[in-house]
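Take a look at this one chain, the form predicted on its own, written out in structure tokens.
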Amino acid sequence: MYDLLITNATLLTMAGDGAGYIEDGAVAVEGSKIVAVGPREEVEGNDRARQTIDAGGNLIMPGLVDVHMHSASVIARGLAQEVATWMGSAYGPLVRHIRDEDAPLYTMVALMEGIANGTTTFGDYDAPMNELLASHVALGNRAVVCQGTTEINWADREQWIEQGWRPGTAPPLNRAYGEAGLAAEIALYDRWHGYDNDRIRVIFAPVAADMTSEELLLEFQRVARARNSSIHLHVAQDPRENNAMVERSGLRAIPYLDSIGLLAPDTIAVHMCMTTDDEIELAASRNVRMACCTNSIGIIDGVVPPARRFRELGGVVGLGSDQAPGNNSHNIFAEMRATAMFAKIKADDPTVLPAWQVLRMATIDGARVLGVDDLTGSLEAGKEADLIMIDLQGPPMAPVIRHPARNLVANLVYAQTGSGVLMSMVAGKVIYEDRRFTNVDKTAVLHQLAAAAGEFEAAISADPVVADLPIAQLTRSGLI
């Protein structure tokens, strides 16, 4: 007997090569796993169910996958924008004021935002991850996490400036700082990898080539491979990284990583936006997996990530929301729309990167990037029951046209904002329904956030670096 039957549904399964459309379908669940997906009559005829959810003709599809986010930095939402040398001049100075004791609250807020907008799997890349995981566990979402290790200690920023460092150049590396970070990531893996029947997985994260020595990068690779895991690092994010690597090695970021063997199938490369065509071809030929954060990179760097070209070369691309200081939101529907539209604008061609391909980036291909496509990303028998229900009765999805052409996928990518998400389920358990979280008290969380925001505001108000940010200058001028 089925534990749960979701019936009377329009399905997009993402199985096979396309969207996997089934007009009148059903999904059967036993325990945490899907055991049957298909036409309603067929699935209902196979067995009875202990519990039935009538989808009312609404859409059932896999939960969205956010392959790359920095959850705790949500406290600085919208503060690190429209500034040159973004990392050293804006993001770094802001996030150094995030207190470890407050970070789990900020992660909770970022995850709640994503879940309400249809994301069920998060690639969270933040610290202190051991504590942040309490929020992932409490909400019930799926996660592939890493701490993020660098040999740069932003707390030393004033000392670097006294020694001649300027934003946009390579900060000094501190090997002991990096070694401590790697040890913490190994401890994180040992404690959390496989938690709750694989709902939580842990991978390894040297932050970027210019922030980590060659020795530590190779040690990360060795540690990850010994555990059949992956490494997840920022690659060619902005001119700073390429300039620093030329200064240190004579090679730009991607050729440098290739020269030491880090361009490989077990590497997740985030951004790759400051690249030449030859570098993208090189990365694709090495079967690197790409995390594309279109909105973040568009806002903070003013460029379009090469997701279209990478996919055309056979690469696998997933979508990430990155960080709220520069992107303002954790919403994969927003990432789908921007990724498809920016590619068309850049190519001056409305036919490139069609909506169905971008929808796959947000689901099954995103799961492949994070290495969890054995668990999630599509509705198929044997996979975990990670799915969402989306309202088809009103705008932006209505009217639904099915023949002779279907408008479901186009409207998901170009019109849906996440407001139509009626339910989110992970491993067969409902974690969000009717705009309520089943496992946490939203009102209490937001009350705590308001109090913490006041303390964060006081901390950054006393920081002269933050006072020089363009957004602070505009605030003082009264223009914003």
The other form holds:
Number of protein chains: 2
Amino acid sequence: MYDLLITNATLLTMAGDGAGYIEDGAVAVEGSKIVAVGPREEVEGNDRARQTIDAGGNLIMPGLVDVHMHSASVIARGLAQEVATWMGSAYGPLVRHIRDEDAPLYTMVALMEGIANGTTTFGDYDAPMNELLASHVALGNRAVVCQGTTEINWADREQWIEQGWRPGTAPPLNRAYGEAGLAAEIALYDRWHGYDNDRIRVIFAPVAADMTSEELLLEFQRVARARNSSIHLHVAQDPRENNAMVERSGLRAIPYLDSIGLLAPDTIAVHMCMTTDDEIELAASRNVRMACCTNSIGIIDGVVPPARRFRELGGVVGLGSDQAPGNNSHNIFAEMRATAMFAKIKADDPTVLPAWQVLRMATIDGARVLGVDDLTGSLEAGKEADLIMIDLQGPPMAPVIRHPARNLVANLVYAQTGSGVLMSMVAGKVIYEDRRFTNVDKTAVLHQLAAAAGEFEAAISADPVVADLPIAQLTRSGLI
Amino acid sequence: MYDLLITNATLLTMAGDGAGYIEDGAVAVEGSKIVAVGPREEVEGNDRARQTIDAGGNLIMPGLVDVHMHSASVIARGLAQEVATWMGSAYGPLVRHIRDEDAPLYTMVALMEGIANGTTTFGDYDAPMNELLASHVALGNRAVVCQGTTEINWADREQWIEQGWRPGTAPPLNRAYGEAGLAAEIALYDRWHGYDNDRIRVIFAPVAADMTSEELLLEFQRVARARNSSIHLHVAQDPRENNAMVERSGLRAIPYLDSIGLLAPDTIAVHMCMTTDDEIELAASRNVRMACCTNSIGIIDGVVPPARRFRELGGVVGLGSDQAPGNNSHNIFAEMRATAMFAKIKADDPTVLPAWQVLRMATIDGARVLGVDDLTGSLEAGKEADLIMIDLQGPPMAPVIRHPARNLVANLVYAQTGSGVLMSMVAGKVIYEDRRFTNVDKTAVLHQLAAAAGEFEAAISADPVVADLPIAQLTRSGLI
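Alongside the form predicted on its own that was just displayed, please also present the structure of the form predicted in complex with another copy of the chain.
Everything in the complex follows now, all chains and molecules, and the chain you saw is the first one.
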């Protein structure tokens, strides 16, 4: 007897090569796992069920995968965009006011936003991850987490200046600082990897090539490989990184990483937007996995990441929401729409990167990027029951046309905003339904957020650097 | 005594040059009109109110303006994208199956989608407008409508071929057919213009230069000017139009329209995307008003319309959702985000077309484009009370940071999807609240839509031309 039968559903399983459409389908669940998926009469005919959910003809599909996000910076949402140098003139001066003790609340808010918009698996890349995981655990989502490590200890800034360092150039690296970071990551792995029947997995995160010595990068790779895990790093995000690597090694970021063996199948490369065609070809040929953050890079740099080309070269691409100060939301539907549209504009060709390919980036390919396609990303017997229900009765998904052409996939990518998510399930448990979270009181969290926002306002208001930022000047002008 | 006081609100009035932010504000309404807007203590101190709405600190701002939409084609939503020639290989063969008797239902669905996402004024450009207006009237929104006229009578197609016309070239014009169209538009104007205290206005719509003779274009201009109205036409939408105009007049679309005096302040030019820099400069110098349909043109052509440049040259720009088969939604929040992002990508510069300018396009500048800025588009004493309330308590608008920099405008443009619209009011009357429409039963409409979708499916399934379209082939491949 099935534990749960979800029936009377329009299915997109994402199994096989495309979207895996099944017109009148059902999904059977036992424990945390899917045990049968297919046409309704087949699945219903096999066995009976303790509990049945009638989907009412609505869409059941895999929960979305956000492969790269910095959850705790949500407190600075909308304060970092439309500047020439985002890191220095917007993001950096704001996020240094985030206190570790407040960060789990912010992560909770970012995850709530993602879940309400259909995400079930989060590739969260933030600190202090040991504490942030309390929010992942409470909400019930799936996560593949890491806590970034660099060898740049900004606490030493005054000392560097005394020693002749010029601001704007690559800061000196501190091996001991990096080793402490790696040790913390190993401790995180030991404590959390595999938690709750693999609902939480831990991977390793040297932040970027220019912030880490060659020795430490290679040590990260050894540590990750010994655990059959992955490394997740920013690659060629902005000219700073390429410039610093040329200065240090004579090679730009991607050829440098290749020269030390770090372009490999167990590497998740985020962004890769400041790259030549040859560099993208090299990365794809090494079977690196790509995390593409379309809206973030669009708003931060005015640039289209090379997702389309990387995919055409055979690479696997997932979508990430990155951060709220410079995106400005954690919404994979917004990432799908932008990824499909930006590719068309860049190519001056409306036929490139069709919707069904982008839908795969947001589901099964995202799961492959994070190394959890054994668990999630498609509806197939043997995988965990991570799925969402989307309203097909009203706009923007209605009318649903099925013959002789289907509009479902195009409307998911180009019209759906996330507001159509009716229910979300992870490992066979409902975590979100009727705009409420099963395990967390949204109203209480938002009250805490409002109080924390007041404290964050007070902190940034006392900082003369923030008062000089372009957005503070624009605010004083009265235009916003 | 005020009829209505909306208080305890964060206001964006859109009065003045920017977004018109007021931290703790109120709006007072008498009859259909705003009589006071400002800081709460000022407005509350002036008079008492029969009815009070406590906004609970949420945002009150002008309702959004959708300057250009074809409402009835919503039945083919998501069936027309990712093809090389959209009009011929997707849109045209589908929309010819829309029956006049079903069109008011489809318009109702499109308007419901727009209203749920914050739009209060619709620039609807469709037929049979006399019947479609029943939906606008029922829902209670504001509209500036027109019914397009051309001199191309596709019913004569067989006859043209006998006379030597080659498909793909400009079809012959039929003056009598165009005159009948103009007469119908005048009748529409006489019946509806000014309806319900100016809630409905009618303007004139020769569809495009290449579909209309010079004489008829000039007659349209005379008719519109005699009524102090506007003409609303597609300009340089695709290469077809420029090619046809060169063939006929030796001039591309924009120089041709200028040569006959049609580039003028009473012209609303839609798209202008297949244009040179000089042509955009010419149009801006003539004070043409621009309707920019960013997502539609992005998905149809893979092109970024020149909204940023037109605005920098002093032109006024509004945003339009165009049509659901090729967009694929009627959502001005989606248009704002795309317009701001696409401009940055096109310029390779994240600082261009900041959010506050795009928010003006979606409100006061949209009202100027449609010639209704005397009525709507900003919250100012003397204008109609057309406004929306947006949730600021939760994502994607929370946290709200006010000092020393405000994140409200950036998050409206880059994060809000439309799902945060809590209430919508037109001319002092609530037309949408708590996801329900005041005057229309959404469930009943969606039941009718599902039935109509079945009939539409049957009609297109019987058409061998539709069976050959790329999306039908993609459907048969199983990928979607």
